[in-house]
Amino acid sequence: MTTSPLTPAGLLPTLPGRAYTDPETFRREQESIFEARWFCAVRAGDLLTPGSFRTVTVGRESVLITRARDGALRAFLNVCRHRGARLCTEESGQVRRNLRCPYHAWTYALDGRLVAAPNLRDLPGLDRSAYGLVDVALREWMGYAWVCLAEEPPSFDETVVGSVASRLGDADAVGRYRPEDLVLGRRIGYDVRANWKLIVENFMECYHCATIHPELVAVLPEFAGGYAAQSQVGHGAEFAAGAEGFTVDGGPGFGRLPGLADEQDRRYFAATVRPQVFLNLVPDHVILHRMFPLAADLTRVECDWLYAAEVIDAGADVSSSVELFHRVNEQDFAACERTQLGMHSRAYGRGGVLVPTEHHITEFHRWVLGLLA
């Protein structure tokens, strides 16, 4: 997978069309990117009580995340060690004490230990510790559980925390929003018939904003010029003079989150956490996207809107702020699906071009190619 040949001055080459359609390329991405990097899996608040679990697809693997008896989150490959059956077949659920395989009833504690199996006494020499569930590395940050399937995971501080700090220009910028203390106000899932890289590229640029995002441009007028906030370190797009909040009609939001710096007020900041997280920061809430690439042309996206606990506890109507980015999501994903259709065309066989306001996408392409090399 290479970029297209040299282009006229001011234009940079993209990846070729097959990079977005080829099943073998997608398999290599699963192995070398999604199974080798830190992957944002679930919101910790979704697993509040011991025995609660969620399963997520990471690359080619199903990963099981549970809340153990000691209150800690644990992650395992979702595979019984006996005959390889899928241990938990539901996306989420609650068990009372243990995880029990529905095939032969091998049973595991919430910390992954093998604790029981039919006729286990007939195997007196069995080392139970050798047949526990396979652990997956897990870190918590921003109120989410991040997992990594690599035997030696890359530095979390450098590849995850550091990537956000380098974009925002301040290691404490995200911390001031205290996302780990915010509460889920709304979650919407989208099944996007497009390659995951097209979705990342779309989120990174704003050349399309004036064309397909009228509601967003009304609140963030500088986006009409086509320059994405992510192309400039530390820059946040300023709200329109008449916009009281980050809402679909420009109406008021819910007040500034405590702890924000003055330069974070009335501004929108965005960051891409490779390979599959989009972070959106506004004064009164945080929006976080998690992508789950399922095929070369299919990506599941979960979008969370997070608010101060007192806002949700008071039963506030968050629909006006949710609706703004929900429309942006629908507009973006429809554009990505239209683009996916073109990736199959001979007209895009050698790729396309990036105009100057999209040049920062080239670095993302280099990152992908470097991991696949």
The other form holds:
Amino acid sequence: MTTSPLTPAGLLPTLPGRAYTDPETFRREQESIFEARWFCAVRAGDLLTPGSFRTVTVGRESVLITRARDGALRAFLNVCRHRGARLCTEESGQVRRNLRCPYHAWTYALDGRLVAAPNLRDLPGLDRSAYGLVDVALREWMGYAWVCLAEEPPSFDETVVGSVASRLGDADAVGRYRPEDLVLGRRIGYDVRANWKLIVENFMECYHCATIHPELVAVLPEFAGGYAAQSQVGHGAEFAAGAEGFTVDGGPGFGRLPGLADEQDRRYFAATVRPQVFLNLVPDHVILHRMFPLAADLTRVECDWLYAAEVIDAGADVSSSVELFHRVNEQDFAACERTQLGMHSRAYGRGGVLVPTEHHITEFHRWVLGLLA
Amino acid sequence: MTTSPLTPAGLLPTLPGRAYTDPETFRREQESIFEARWFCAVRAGDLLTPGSFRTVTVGRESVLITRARDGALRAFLNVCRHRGARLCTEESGQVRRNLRCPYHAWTYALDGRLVAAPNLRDLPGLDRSAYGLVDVALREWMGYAWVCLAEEPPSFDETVVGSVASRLGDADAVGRYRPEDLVLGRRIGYDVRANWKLIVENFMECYHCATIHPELVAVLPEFAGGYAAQSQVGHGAEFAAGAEGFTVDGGPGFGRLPGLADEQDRRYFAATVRPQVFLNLVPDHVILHRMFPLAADLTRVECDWLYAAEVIDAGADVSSSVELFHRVNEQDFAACERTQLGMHSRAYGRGGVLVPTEHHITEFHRWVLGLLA
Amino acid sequence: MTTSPLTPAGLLPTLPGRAYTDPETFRREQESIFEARWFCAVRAGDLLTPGSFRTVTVGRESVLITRARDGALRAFLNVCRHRGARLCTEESGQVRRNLRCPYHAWTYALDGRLVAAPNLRDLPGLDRSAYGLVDVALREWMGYAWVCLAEEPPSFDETVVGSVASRLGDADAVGRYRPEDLVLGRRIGYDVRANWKLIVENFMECYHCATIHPELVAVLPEFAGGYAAQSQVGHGAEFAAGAEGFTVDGGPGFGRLPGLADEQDRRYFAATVRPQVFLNLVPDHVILHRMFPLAADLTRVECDWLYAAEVIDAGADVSSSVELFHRVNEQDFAACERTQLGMHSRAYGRGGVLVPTEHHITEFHRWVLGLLA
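Take the protein just shown as the form predicted on its own and give its structure as the form predicted together with another copy of the chain.
Full assembly next; the chain just shown is listed first.
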């Protein structure tokens, strides 16, 4: 890549260090971002049968996601309406028919309705519908359940689907990978001692690629130049001539996913789906990161590697493609943790600087500040 | 039990979730409740000989309780008057004659008087009586030392003795068990990750008994109906026909304590002695819980099983009676910890509801709010 | 020692307990004391060759100290000027030529100048000198690098050198030990769960010596009287007749350091170099404590035992002299931790008292309060 999409107009400022360390700022982000926007919670394929459930931390809430009798996914606050016990404390599980609170046996259907409780005959006037589980909005897309804790959720089509389309420059770009039909090949969780915004900023730029990602740069040589695929609409980074696939050793991956356009072959596309998803598209698999911000300086990241069902069904060895981005993850998160340590310093009191290949991060900062305003 | 003492007039509200999580609320409870009311600190029998001492956390203070030369128990703030060192850091111990601060050797008699210090000759005008240990009010009852950190303690007879009497409906009810003559058979400590008020509320109601206490309900079948002994004045729950004693296997316990009235036989009585004691009376033993609230979400509970001296002296095996309430404790505290998890949720922002068999908990809430006002 | 330099005019007050526990007070101390005064950071001898570095916590900052090409020591805030990553996360290390940020490869010379960064050609107008590492003032004295984070550091000669001279009553007293030429024989680190001011107060007085320091008093019998060397200008405590050296077993130490005055032989001198250094001088070695206050109730102490180069070069066994003050340290820090426990008590709400042999501590309190005002 020899030409830059940006004029090198100088350095732009970052956010001040306090934005990455202040517990009160983080509380406001939980309230105004993670509990107010669409949040990618769980892979739908993790809940295959009616009665299966998952619990997930969204902002400061534990959310319970169930597969109901009718096959649909439903989401609720994971709290009994009687005395407030957490209904399900396990990360995942399976019930036979209903969700029963283990404290006083108030019992809810998989769609949240209160269906039974001891001594309810003593309360003949009770309006049961007023004591069902508290509903949480849920949408399925790309094979994931996205939830929103807001009373009036923002438009899913605009803020999620549309943002990916405009990032990739094509409304159908992601759809051609059929992510909803892919199957989980590997999931790795990372506990990163860094603010979630440092992780977003890291994902958005490639100025660090030459320094910390030798394996990635070997497959995507243009990354050595420091320009992120994400700084240009619709740009995909081309594989190195010698790379047969998106693997740690340059070996072949698996067959090109059926619906892809030719210009999607042998290329890596990436998109940040705000606030907490990173999407990575290569011809034979999709990598999706979900972030779970837990504290100003702690973020849980779950990374899924998704493959065609035939690949997984055949028992193929996915480790050389998993290993490539697993190394990238470890390299990135180490850098983010090192950066978190500097956020407290007076040297970063007014923040640092963005070089031209990082200038597009400014737009992310504006988005965050706009939501907190 | 087939009739309810309460008209099912509907649901009553609980306290809001914040009451169980807010550190500032907890600080006010420490100040206005645990450091202001009578607090059951230690078993007198744990300090048998002059010079024996115990240290115990009362509210935010370490309190030192000693057996003085004259055989009386005395309580002090566990702080040297010179430079503030904690006098005794061990939970229990024995001194020969005096309490000597290990830092600069200021030395106090077992009744708190300053009796020696190095170089005191340099301070000829020193009024030693002004530098004795800070006294804490102490009363003995039921074989326990109760202390009060208030400058002007409330009436012990009204707030402790009287409250038990009115709960049990008989001024002599507890006295007939002669708890001061009983001997410790077993003590088990529990670190419960829940607010102390959740533990009180749990102890006060039996709506959960059928769900989580199978062993208890087997001995006390009326508990299956959800009505707590405590919701009625003077009511004792009757043992199951097949239960020979208050044991985990229904086997016989030990002989009926000598002074009991006939209506106290084959029955379980319970009382909450606010703010931090649970009293359980059965014909052959007494179980007493002391709570030590340590944080908004952390409470230490010490549970004593007390038996007739002859039982303990004979080396009888008390495990089948201990095991019954030990299981109840573990079941209850797990429920309280599960409930603590829900207190942060927006679903519990305005609290939950009390069913009719829990309505008497409202009076506890009023008592707490009254003391904090 | 039979006469006191102080008239026993009674008791003086200490600081209130809150001064030792309040996080906000500690924050102000970090700002106004440890980040504003000269702070003894590292032993210069720990950075022998150009390219060697040390990182050290000064107040709330990580400071990077390097030995530059020209042989001089330099200090910087340990933060990359680009995106704020911590440059060096190790406690010590060695670079070949430059300091290179491991995130985006911004590269700084050992004197802090920005010398390279990827794609800097895109920023033709960049003033590199504006993006060098942030300088920290540094002075060398007694073989240590002292740093100051203040924009305008106070006078080193007055606040450090002069304060030691006036404490020892002689501008040349410390110089005769040639501490800059001594060599580290042993270093022991202690994590003390106590406020730094308790550690200073403990070091300043000897009223506790008879109680907790039997080995020290055996060598310095006058300490049994409770009078600290530090309560008198220029006073050195004389060795016991039977003590051949300043050792745990009274055995001989090593030869008297060459430049000492006769009145410095067979004597122990001590000085507190505010805010965080304790200096101990005996004829054959120097012991220097550096404190690193980390929280209101946590202080890291590093203690160095320094000997003549010939002693260390000859491989002499220094353990009997190290063991003496190591025991003193453990005894003192245990006392400070015990005292920290009492600082929260209402019994210490208005503080405790200083006996006449502790009265000089009042001046330290005034100094602290003056800097916080």
